[in-house]
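Only one chain is shown below, in structure tokens, and it's the form predicted on its own.
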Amino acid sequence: MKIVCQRSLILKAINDVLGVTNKDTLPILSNILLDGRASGLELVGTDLEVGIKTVLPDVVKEIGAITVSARKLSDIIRELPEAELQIVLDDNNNVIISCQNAQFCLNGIRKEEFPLFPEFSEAESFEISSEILTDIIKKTIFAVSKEESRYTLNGVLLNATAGSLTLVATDGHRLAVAGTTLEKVSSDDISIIIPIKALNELSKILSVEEKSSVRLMVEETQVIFKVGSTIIVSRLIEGPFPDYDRVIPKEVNQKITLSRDELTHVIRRVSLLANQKTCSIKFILKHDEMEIVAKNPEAGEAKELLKINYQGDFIKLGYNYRYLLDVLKCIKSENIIFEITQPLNPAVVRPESEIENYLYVIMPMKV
């Protein structure tokens, strides 16, 4: 095998795919697998859960595969210069990297030891925009739950049906909901639940791609994204998700709009004095005012009004700042809508924007 391309584009490659490589379970996994032929340099990296391969045209001069550690060879040819470079596989297994007066000698294992790639069709599919994909997975992946226990929750449902694509995530304290339009979905309606740690590494993707389209396909226990020469295939999380509509109040006592920035500062500053394991704040709602409230009886207490447009009974309510907070971080719109009902019921937050397809709930604390 002998490969010859710039440095930064193998480098691009490379940190496509190692994110997926884990050396905790298999040895092997953490290697990553040059496979050098006529139509390209594939690199691939896997976990068993996810695999990620990517494909670099007119590079191969030699064809041959290997496999080498991803760490090691991110590493080496990170702290390269720009400039062309040459990867070459001798007799001995060894990887060969060359760039201008720099060498290095990598072990190298044989291609047969790697895990294959799985095969898929394109069957169930659909595309959609990188950019409105990449914008409603973060409005939903921060409220993924990290309990084990709840693997159904580990995960991002996804619908589609013929018009429309929706994201649901929920950790059992929080929902958060982001749709957009499709202009169509090539079969069945699909609903799938995609482990979180193939949104993390497809958004890594996506964040340094240029604007482009996403191919979703769908087979029966795993999912495809196919970005430009990119392939990420993840195993799906079986099992039912929540009824996740019947969390989402029907009817509403209070519609206040409030400034995102304002009220995003406003909890910054008064949750330097929350009790950091609770994460509690409280909103006091009265006459055109909300009184934002952090009390912590080792650090004291921090208080903080605001003029508002609320004509409601008197009425304390009790989030957690740090909920509030993710999803501020997500909304485009100057506004928000939080909507109430009682102290004890959940809140929804959404975008003044009727643009942004969102919503978000939140459950209350006790105050």
Contents of the next structure:
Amino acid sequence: MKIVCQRSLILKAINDVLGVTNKDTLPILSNILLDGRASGLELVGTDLEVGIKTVLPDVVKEIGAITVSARKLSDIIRELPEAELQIVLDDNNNVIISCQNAQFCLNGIRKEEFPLFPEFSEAESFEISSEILTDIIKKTIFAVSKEESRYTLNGVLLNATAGSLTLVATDGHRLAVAGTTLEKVSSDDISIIIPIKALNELSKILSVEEKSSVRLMVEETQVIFKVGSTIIVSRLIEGPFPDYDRVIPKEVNQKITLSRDELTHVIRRVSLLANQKTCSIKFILKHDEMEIVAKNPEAGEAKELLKINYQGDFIKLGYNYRYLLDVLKCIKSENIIFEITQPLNPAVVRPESEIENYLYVIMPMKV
Amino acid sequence: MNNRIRLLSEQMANLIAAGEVIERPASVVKELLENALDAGAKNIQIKIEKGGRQLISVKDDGIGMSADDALLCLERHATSKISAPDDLDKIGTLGFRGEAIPSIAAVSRMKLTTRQKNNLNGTEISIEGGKIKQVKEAGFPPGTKIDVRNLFYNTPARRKFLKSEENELYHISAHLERLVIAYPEVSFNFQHNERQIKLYPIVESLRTRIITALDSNAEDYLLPVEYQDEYCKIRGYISTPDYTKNNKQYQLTYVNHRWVKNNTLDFSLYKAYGSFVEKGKYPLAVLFIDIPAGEVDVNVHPTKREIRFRKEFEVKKRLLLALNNALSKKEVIPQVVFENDSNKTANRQNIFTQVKVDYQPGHHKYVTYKINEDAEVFKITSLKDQNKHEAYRILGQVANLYLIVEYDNGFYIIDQHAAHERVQYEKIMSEFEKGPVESQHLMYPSPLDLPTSKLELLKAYLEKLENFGFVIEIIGPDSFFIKAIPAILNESSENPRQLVYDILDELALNSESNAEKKIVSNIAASIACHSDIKESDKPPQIVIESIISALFSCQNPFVCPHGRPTLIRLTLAELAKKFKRK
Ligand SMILES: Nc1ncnc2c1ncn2[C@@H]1O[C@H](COP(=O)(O)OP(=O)(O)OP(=O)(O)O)[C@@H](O)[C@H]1O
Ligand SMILES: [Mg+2]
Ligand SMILES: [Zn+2]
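Requested next: the structure of the form predicted together with the partner chain (the form predicted on its own having been shown above).
What follows is the entire complex, opening with the chain shown before.
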């Protein structure tokens, strides 16, 4: 195998697959596969859950394949000067990297030890602009549960039906829903749960990619994303996702419009004195005003008044301020709408603008 | 011919707790096996087909029955095992109610074949749904065989409740295993769908039975338990504290050879191991208590599973003594033992190259820890707490796990993870004492799946649980949902359902007093467990200092919330001894 390539080009390709290489499980999985073929250099990484493959065309001078430590390879190439570099495999599975006057010799492990990249069919489900996909992933992914025992919540639900795509995530305390329209969908409805890891890697790759589109294919147990010359294959989480529509209140008593920035700042300030273990703050609603209060026997008490338009009863609500801030960070419109029914019922937070297609549900606290 | 079975009088029959004995194939297997064992069998063959739906057959080489007895045993309350009310107080057999055979016969197609040794001919009786269809003489080796076909064929409602073949088979195996352990002198041959599943040959000792039938990995970890006085005899085996299981299924207790569930016994085990076993881990234990039949009431539960001791305290006292004896053949307090090779001494940085920790009583498994070669020895700091503590010096960290502190005429080796847990735990406890408890409502209420025994307990503590943030809603008579959890749990990933189960488990152990404390301490322990210092972390010096100073001002600095030790101590006197200065 002999590869000749510009440093920055191969560095980007390595970084694309680096995220899934993993030293904690099988040692071979901390390696990256360099597969020089006539069609180009394939770089592959996998943790057996998620696999990433990317292709660099026109850099292979002699074909051949080997796996080497992904960390070491990326560390070395990152430190090299921006120039043309050469990667050669010798007969003893050593990988020799040379660039200008520098030379490195890395021990490799034969390609045969590396897991096979999963097979998949080319039947495409839909195509979506990478910008929009990045946006709706960002709007939902923070709500994914980190509790391993509820494994169906460790991913994002993706629903695609005629003309629309919806992502949903929840950890049982809050729920995030974001949608968009789709131009072209295959005839079948899609409903799958994608592990958070796959979406994180996808977002990372999309963030360095120029504006492009993502093609998505769904098979029985895996989902495939194609972005330019990079392919991500991820296992799906199997099992039922909770009925998310049911928890979105259909009838609300009160809709309160608030300035997103103002509310964010008030919560940030007041929460400085909140109990940092329970993270609770109180919203006290009175005629045309809302008082936001935090109390902590150890630190003291903070409150701040917001003028609002409210004609309902006096009511006290409790929330985890971190949940509120997470949501406010995701909302783009200038004003938000805060919808409530009863103190112990879920609250809905959504952007004011009607055309925006996302919302959040937050479960209250009894304080 | 020798007839033994009598019908119990009406009055006697009423004395005996009536009840549905046959719930599923496993109950049939259990009853038939008990009969075979009561009949003195040495070899027992069990054949099951389709998880017991199709066939349950038990064949023994015991004393057998006469033709008359074979007919009589089909009657309700016909038993050879007791006759006068007094006998109920000294039951020495597994069966005594005369209820099992007729109950099984009533809901199946049964064939009973039996022969007494000194009779030339055997008897074969066919019964359908409790009605005798045919009685004839038949050739048969001495002993008894009972075939039960089409269980619940005439009670479709119950047949519908049967679970999958595997599930029923699992329950059958569980019952079988319990009996097998108690009878090492009997061989059991277990077949399912014509395939041999297990063969338990006759073995010479209980120990061998435990290893071959229950857990072969336990071999090196079994401690014998022996105790005897005029009141009772206790024998069996328990595992050393470092050999534990994830569930209680490996804790088997028998009273007069009968497998029983009894809180007194459970509690004594829990108590004896105390802080040596982590929460959620259970040592293996097989214990037999032989006690005059008059001292136990076995007639509490229709399936004879539960018993009551007449003098509970007397039993508990003796059992604890027996267990403590077994566990503490050696010192139970953590101590440090240096490796024998003392050629390289003197160099202080070398002193910890091999530290062996031995806190397993009566057992020679040492845990060896190596020093992390590039672990720097921390700058020696001297801290003095104004009122409570004398000066201590933090000497360093070993293997990113342990802290070494000089203090109080010797030094301490501190498990930094356990110490941190203890500190967090006491912090959270005080948090609860301070103010109102907040709870976080759940989007999807979490259903609780509880056995009937725990339902009552839950109902009794509903309000107390709510005071600590668990809102539990009753949807139906035995359907409960967790609607909200203590808000303090937010940042931990603890599964709230498991937490409620754990709390109930503990409340069940000794429910009268201290309920609040138990609830809080379970919540606190589960949060503390998710604290930020993980094993093999190298926290900065300032964090180490704060952990140690916080630990030393804890109310109980010696164990973590799960009961593991946080520190072990090595005194100067001990050191002097090791270096042969004295
Ligand atoms: N395998 C057997 N060998 C010899 N005798 C048996 C056997 N099985 C049952 N018997 C006789 O039949 C009687 C009735 O058995 P059954 O199981 O119905 O009642 P039990 O064992 O006396 O009491 P329990 O209902 O508590 O089991 C027994 O008392 C015993 O005399
Ligand atoms: Mg019986
Ligand atoms: Zn612990």
